[in-house]
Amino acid sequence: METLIEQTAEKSLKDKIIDLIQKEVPDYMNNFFYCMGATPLILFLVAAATGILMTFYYIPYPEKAYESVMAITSEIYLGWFIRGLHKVSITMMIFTLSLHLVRVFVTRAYKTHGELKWLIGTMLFFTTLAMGFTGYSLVYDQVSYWGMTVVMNMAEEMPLFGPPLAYLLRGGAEVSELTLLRLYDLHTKLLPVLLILLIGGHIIAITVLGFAKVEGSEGKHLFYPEHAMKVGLVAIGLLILMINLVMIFPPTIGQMANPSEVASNVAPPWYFSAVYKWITIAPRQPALFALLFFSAIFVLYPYIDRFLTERGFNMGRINIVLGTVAVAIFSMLTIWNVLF
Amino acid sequence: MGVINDNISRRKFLSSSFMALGLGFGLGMFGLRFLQFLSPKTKTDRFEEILVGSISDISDSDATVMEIAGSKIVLLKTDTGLVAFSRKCTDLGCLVSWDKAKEQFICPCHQGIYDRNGKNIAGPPPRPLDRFQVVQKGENVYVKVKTA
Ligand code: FES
């Protein structure tokens, strides 16, 4: 016992820290498609940093909000760059999260070591989408204003807890300056805290429960230095990519919100395009019901998988088909909405 | 020996479940009060007749858009006389505008379309446009709207 303590005491600080994070990582994580989890984390950090920077200029009050975003975009030194990074990082975060999700789904990685990782992961995904929605509402242009109006009314249509939730979010029966302030609070305080807790939970779940098992890959390598180096490389690649994306697609801003006239085009950002198209073409109640139903299936999928596997279904095959169909429908609706 | 052990674990279980219950209750109470704080008071609805103009001022063929006491309305002479429609789309709350050439109300949000009598004819809207009561006293036209 004594010698053990002495040994630990002799270790340098660096070694102790390495011990803390040291972990055996399965070899399949060398494949880019299998380490898509770290990518959104890096992007989240960039979004958080640039987001905090923008709160130093943003004013969450109707008109002022638009003016301050305008100032950030066109007056404040490097403002367009910070806002651009914020937008690009969130967009890429949603994109890579989706890839990660599809990969986990198709390889049925949610099966090994319990469903907790998947459950937290899906919550993480929804919270990120909520960040996207609250974020673009803050710009307070036409898309923001009519977007929040429509989304609040959608929430209200939900059974049971819909109306009180909508009332709480709006801060009343109609969209007002309170709504903007609430979305601001959600975007800059509550949702980030939730997101950090969920990210922490997801990582702890992986550390405690272990990585998923992938057939045909038994080898392992160390987290430090091998895997950490890889993550570092991915991070560098992402930063370079992000900077270039911001340069090529600098952030824009639409017309200021006008509560007494809807613009002719109020299409949301691309990641909501599919849902937007869907609620445009389908009758209201069935459309919303289908969305809720789909989300429920999505969250509870590991349990459905287990249920069906026990009854002799070949879930490996079924998942590949389902995944392909879902991605195809999503892309089709998105392209349809963007083009027409 | 076994009996004593049992008692201790029993007492432990009881006290910790009592603790959990109390804590849950306390935190729940806090949560409830917090939510109440976040819910603004609902104002009691009061309806008032507001003068919008004289009947001869209102266009026969075109729609007249106006905002009175926070309600966005559009006045139009329909087959059944003058009607004050609410501009709020019955789908998800965007605003409709009058397309004079097509004689239709159009909602740009999800391409909802209503005919000149406010009936929903295409797109997601589930029901016709809401109407406000129109009161005519002599030449003057009043619309009954909610006031805060
Ligand atoms: S809000 Fe008018 S059609 Fe959806």
Given for the second form:
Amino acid sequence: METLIEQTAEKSLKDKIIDLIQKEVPDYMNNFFYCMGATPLILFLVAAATGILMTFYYIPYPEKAYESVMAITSEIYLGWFIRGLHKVSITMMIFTLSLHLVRVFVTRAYKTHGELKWLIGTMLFFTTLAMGFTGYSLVYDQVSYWGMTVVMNMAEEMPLFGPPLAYLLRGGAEVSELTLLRLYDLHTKLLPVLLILLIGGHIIAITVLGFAKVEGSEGKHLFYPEHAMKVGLVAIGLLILMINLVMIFPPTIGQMANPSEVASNVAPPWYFSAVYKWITIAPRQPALFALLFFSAIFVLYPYIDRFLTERGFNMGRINIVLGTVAVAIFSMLTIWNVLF
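Next up, the form predicted on its own. The previous block was the form predicted in complex with the partner chain.
FYI, this one's just the chain on its own, none of its partners or other molecules.
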């Protein structure tokens, strides 16, 4: 009797797994423009795997951090390749997440009970930015050290929560060995766990709430094997692209960080370049308030969209205009900061 019950339970579990992997997905998901959501997941897996390998050699103390990164880059077998894949995967994850959010915004895919998916997606985006910044700081050469210092100073000047946040991250009033240790803990422990939870939550939200509806596309197909095979091809393509990028642009390392000598080419990571440039060309406090205001609008936009739609606004056209302007301003400020 017990065996029969166990077999029934096992069969039920198998049926649930089969139902899950054979869940129907819309035909428009075959278009890469609409299936970019899987791309950051693939890149996160690559970043996690390569990051775990580097933790075997990295030493999170100021006098050892630079030497360990130097050893990974120039002494350990294929260390430069693993570090390059890790760096490229995080960079591409931030870039593809940005593209995905722009697509969702322009197509208004956050409608039809998609607000929760948007909220989780924006938190995932900000967490990935934090992941990139903390990893950038761990190199501990002149550029990364002073870039970290610049970002910390920017954070400290943010209204309301800025000073306590900067103090918490630095472990005091100034950048010290505690700062490096805290950033390492964030990069290798707290932020990866948070990313896993957010990715899992986003997948569950999509499973429960369903995919966004796209006008003119009513057909569906099974996730497995058809869609899974296409995601696999995307993963292979991404790996080929990343390998080529690492081979063409292998990772480098500058001079060891010197807290007493400001780097001449100090700059934050490229994904903070637009923010950094905006703060340098605009009055500091108004610029920071504007960033906070924009971030709040960005996170809560689905609810703003619903409010305005109910009052007769054509949000389809408004979103296209806003999206185009936002991308243009971000690109202009980034290029301005990088080139000039």
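Numbering follows the first chain given and starts at 1. Think of the rigid core as the biggest set of C-alphas that the two forms share within 1.5 Å after superposition. Keep in mind that what you see is a predicted model, and the values were worked out from it rather than measured.
S.K.: Once both forms sit on the same rigid core, is the C-alpha displacement of Met148 at or above 2 Å between these two forms?
M.R.: The answer is yes; the displacement is at least 2 Å.
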